[in-house]
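Presented as structure tokens, the chain that follows is alone, the form predicted on its own.
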Amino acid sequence: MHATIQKPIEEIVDHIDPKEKVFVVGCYNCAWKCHSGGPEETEAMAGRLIARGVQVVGYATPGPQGMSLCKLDNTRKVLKEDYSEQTRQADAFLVLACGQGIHTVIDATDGSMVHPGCDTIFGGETVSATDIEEFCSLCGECVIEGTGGLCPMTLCSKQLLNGPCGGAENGHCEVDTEKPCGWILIYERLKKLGRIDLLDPYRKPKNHAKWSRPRRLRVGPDEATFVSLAGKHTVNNRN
């Protein structure tokens, strides 16, 4: 999922022209989880916009509970069917979600103005209900084949991919000591899996990039493309 957290209201009233009539977007996925953006959030963010002075002509959140906002035709049909009187009064939308769901809005509005509501944070897993945590920076090209599943490039602070620093004290990394070392919990990860032998193999630098923006990911029933600067990369999901 895609952490996000809201922006303070001052700053996002402040980036509101007090001639503009907004309309407030949330996230029934990611954002509704983070408590930044689902229907109880933009419901309040419409009562705090008005409380300050900004002209509010609706709000939704795109549902069934569990849908993304960064669902395109979901989006369109409440945008531009369900929520059609509120939204053409808008000349603006503010969107309680992440990048994606904010240039959705853009799409599933034909280019409307947008304002971020939110700052997206990472991507990250739902460890419970109150807490996410990140395992995967999307570099876009997986070395955790022989790190026991546990991602290098997103749990060591300096990225390394061939062992530890030697920096760590008492288990913590020496760049940030309230978290572990990475790479020791690699290490106790594949002792605990009897593959210690994985960390043996030299591995080479990785091609950054395959982490350039933007990139684009084409999918269909037999095969995806997977476009960056490294390239065009397809594979065949049947054969």
Contents of the next structure:
Amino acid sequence: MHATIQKPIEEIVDHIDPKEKVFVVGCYNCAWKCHSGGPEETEAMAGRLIARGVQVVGYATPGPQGMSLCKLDNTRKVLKEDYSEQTRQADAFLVLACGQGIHTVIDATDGSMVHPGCDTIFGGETVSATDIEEFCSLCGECVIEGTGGLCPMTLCSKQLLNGPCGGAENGHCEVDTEKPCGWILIYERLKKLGRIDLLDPYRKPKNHAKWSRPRRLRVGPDEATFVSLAGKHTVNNRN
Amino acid sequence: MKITRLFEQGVFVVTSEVGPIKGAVSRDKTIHPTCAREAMFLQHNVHAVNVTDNQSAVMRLGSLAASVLLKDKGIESVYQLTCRDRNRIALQSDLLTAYSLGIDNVLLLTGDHIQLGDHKEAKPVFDLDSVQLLHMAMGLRNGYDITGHPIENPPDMAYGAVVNPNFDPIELQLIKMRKKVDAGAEFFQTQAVYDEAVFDRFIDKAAVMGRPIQLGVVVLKSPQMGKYMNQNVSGIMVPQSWIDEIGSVDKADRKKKAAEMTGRLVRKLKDRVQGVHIMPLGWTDVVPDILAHAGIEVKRLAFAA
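Structure of the form predicted in complex with its partner chain, please, following the form predicted on its own?
Next comes the full complex, and the chain you just saw is listed first.
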């Protein structure tokens, strides 16, 4: 999921022109789980804006529950059909979602002005109703076969691929005494699995061209193609 | 001169260290930067002087400029190069530049994280790790850049690496050390050791890897510094006994005491290593005293470099 956190209300209000009529959009998937843009927060945001003198023409969190705002066809239908009257009056959309959701609103409304209501902070695992933690950096080239599934690109502050630096103390990373050293986590996990041998091979430098932006994925029932500066990479999903 | 030649001749190799100044070298050649003045105390007392690379992620004069400055003054330097601030293009280019400017020794490191330094909002690079950097340096020596393109006049320098005996679990640090050996590391300098027990659990397993190891020691200047290092310097633990001992004498006598304490530790451990790397943190003038306490005579090669 894409973890998001609301921007401070003062910052949001500051970005809205007093003459602007605003429609507030939330996301019923990730931002809902983050309490940054579900139906409750979206409705509340409309009220908070009105209380601060912003002209709000309506609000919506395209459902059903679990539906991502970044699913373009659904978002377009909700904004252009279900809420057509209100969205037609809107000069801008305040979006309580990640950057993907914000772009979806641009596409769904044929290029309308948007204001981000959230900061998109990382892609994470919903560990519990109150905790979202980061285990993947979306680098485009997974190296976790050799680390028991724990990603050193994410769990190691220096993104080292061949083992820890010398900076850990009492099991903690040198950048933060609260944060475990990612490589010690990997070591302990492999030790438990009886696979310390996985640490021995040399890991080559990463192909950062696969981490170029923007990237694209074309998908079909039989094959998928990942497009980055590293080139087009097509994989068959069936054979 | 490559310090690997000293190791090959069985010489106990003594190195020390200076940190480049936070500022530029004056155009007025009569004004010597602090790091050059510190290095002058070392000139005839050690084989080579490490020059740190924006140590602790604090922005300073480049380690290459300071390394060349020392060479010009007749002091052999060990140019430190970290992965923190450079991608693979810059790292290779800096290695080629170092050789072109006369550098013979390089220490290749990961580098402290930016969060430890004075530019916390900077983007950390870490395009390569220290093992990959060693591989790449060997590639350049063999005539190829990291992409496999041939290069003109390959650079031939001595390449060293770092290992931290304080690391827990030590097995994990030794796995990385083995990778550095396999990648081509020709000598090792250790992170600061204070505790003999820490050294004991490390040295035999490290020694079998067959590369010369220099024991790293950091001069403890005051009890405050010991406490500070335990709280703020990653990967080093100063035992309470050291903090108490340096605190047992007046400030005026601490240089003498620090030399005695450091020399005593080196004397105990020197027979199990191939050299010592003394990190005096500015107190370069105590290095001769440390070596005297340690019973180390800095031997030169029989023939000219």
